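In the form predicted together with the named molecule, a lone chain appears below as structure tokens.
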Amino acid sequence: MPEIALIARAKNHAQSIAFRTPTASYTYQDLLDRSAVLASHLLGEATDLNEARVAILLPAGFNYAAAQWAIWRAGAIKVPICLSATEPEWEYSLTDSGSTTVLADETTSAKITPLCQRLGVRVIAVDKVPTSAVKKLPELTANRKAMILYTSGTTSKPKGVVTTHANIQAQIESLIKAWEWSASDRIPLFLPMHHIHGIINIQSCALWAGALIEPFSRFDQPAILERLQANAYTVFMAVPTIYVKLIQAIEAASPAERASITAAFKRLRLMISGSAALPASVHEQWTALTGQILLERYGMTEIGMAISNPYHGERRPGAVGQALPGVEIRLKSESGAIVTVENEPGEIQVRGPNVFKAYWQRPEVSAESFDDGWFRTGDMAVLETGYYRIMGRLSVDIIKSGGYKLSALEIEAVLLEHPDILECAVIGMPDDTWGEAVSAAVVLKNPANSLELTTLREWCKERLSVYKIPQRLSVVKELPRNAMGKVTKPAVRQLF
């Protein structure tokens, strides 16, 4: 592979447009372009960058996917952080990544410069890079790192999972048989860039067809549905709490722009959800108002897709199909033994293509993740006449608010350093629109003080993305404890 296929394939559609905004219109050539120039500018004197770490720090757009392009095209691995994250966050991925750059643009450089130069990080605006000469780029085989995302799990701080620019394919190549991606297609993209459901479902997979993508630069839901009604899209995909957040605004709109917003989402030819569960109520409300049937489907950051409702066939609410193309799923029981019947529980298990090789620089961890070479996702499911159906979560510690994976674990060690806080427990409580709600018991240090939620959420901003700010606050005299005094999480739930 002398050049990434996402890459080559470019050129088949070179004329199409591949990024459209209302002010400007991008072909598959300019991001070929662009990405070349940027792709030099990063090289500088170097002839490969021999998987150097180059992070992103910019909205989805024109920008973002020439950078991306340009990371990959010079040798290095991409690592997309979080818009939204603060300045400790931030410091942790540029630190365990060994980043040594930073694209961004000129609003983002401005928020991490100075973080940047305490750490000794370049920081380059790719929107102030002037076009230049183009230097021969290196030749790369599939089998070179590709990108780090970071994924929190049942370890405090978030792990780095590696992809390879093989197992980037092998991910987007299953999506685009099993959905009939086409060249014809346009998909609003609203999801944040540092996570699969952006990067690899819409971005990667629209790339590889040749199809068009309106970005936005979060989810901008008048101007999405503005867009919706003017025809612009065939496909959408979102997160449950989108779909609970769109059934809201239509209930709420007037009879005509109601029936007009409806008519709009009945023309597209797909809809999917993914990312969280979405519930079955969800999904007929969903059918009820607009005449579509959602296609959901399961996914983890390690692993890209691997089962899916069909795009022909019955979509079943409440269940997440079968195995995608390419993709092996086995279920693992309690016991230790592989399931082989209908209606037994186990842990899903994952192997293909499209799963990555270990987590950044963590080979313990790395090694525990496998089973006899098979991914254990923690996620436990069960095989329902012929389609699985998501059970729930190994780990009590991992909570998904948003479509957002979180650890309990990494809030609770920040909760810690509140100067009142003696001790605390941290779950994820149901929630109709958040799917769960970031919930935290604390015990004070001194009994006779108190402790409000609008206080320790204002406290939490500068310390931990708005997503994982607890919600809902619980000050208790002490924790439920088990025989051996461990903090029995199951029990803190009494407490909300």
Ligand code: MCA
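Let's compare: the form predicted together with the named molecule is above, so bring in the form predicted alone.
Left out here are the partners and the other molecules; the chain alone remains.
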């Protein structure tokens, strides 16, 4: 394998457009050429960087993809870091990974250079690297380490997930087959590029297929809706928070604009929601507005995507579907038995070529994360008529109350049906009577209104069993979230 497959395939689409912005277009050949120049610059006098860690601090776009490919073509390991992170968070990622170089641009290099000077880390502004002769690049094998992607770290310090080129290829090929990517596809990319959703599901799948990407530095709703109405896209991927915002925008639009927007969404061949649970109510509301049935899927940094609703067939609200091609899934109960029947909950465990190898420099944690070769996700699920439904995280979303194991996600879905509630987060809080009390933090649609716990409990009695009814309530202006828009439930606990 002299060159990794993702990059080698680009030669088949050399003259096709890989990235398009309002002011420029870049072909696959441009991407190959620029990444070779940057790889040569990274190598310097070396012939192979031999899995040295190189961090990347760039927004989505041509420069990001060229930098990523350059890191790999030079034989290094890519370490994506968050554009909006604080300096201590950057320092943690750089020092924990042992990164020696940061690839940035003129804007981001100015922000991180003072830290890098203190740490002795080199900063290269990729947009300032001149075109020059290309060196002989090292030959690579699929089992070499390709990326260290840090987990969100909501309950402890972030862990570096180490994936090989073979892992990444398996993740891409599974989605290419399941979601029927082709060279004719066109997709916007506005998700963070330190997360697997943006890196693998969108950028890498699109570039593998020879498709076209329109990058945005953030979710620019007016610009994206304008491009949608211009028939610019065939595929759309977003997180649930964005779909909620789009629903609000559609409902607030004039009749003519609303008709244009919904028609544009209806023309897309595929719309996907991920990175957090999509409430069934949002799923159904989106279909009612646009005619599009969102495809929800399930994955993690450690495994890529593992489960998906089908491209052809029923896309069931509240469920994440079935195992993806090449991925094995099993459920294991708390008793240690493998679940062999439907409607019995268990921890999702995953096996396949998509699964990561280890956490960076954490051998004990890595060993604890596998059960006889199966990765332990820490997520509870149940199989219902052939489809997996996520119940929540073992440590966060499963509430043990009154002898019952309750899914916080299920209770949240019911609360979102309340006419006054815009957003909510349900957690378990220590309670002498219940063990854990079902507790809810809610954001109201109208901040001027009030919501009393007794009123909410009465409303819930018609919709939830008594042991699922919230015992505590906190009304907040905004729920704490991480960079991907996920509600950080350890932080929500502090609201009480």
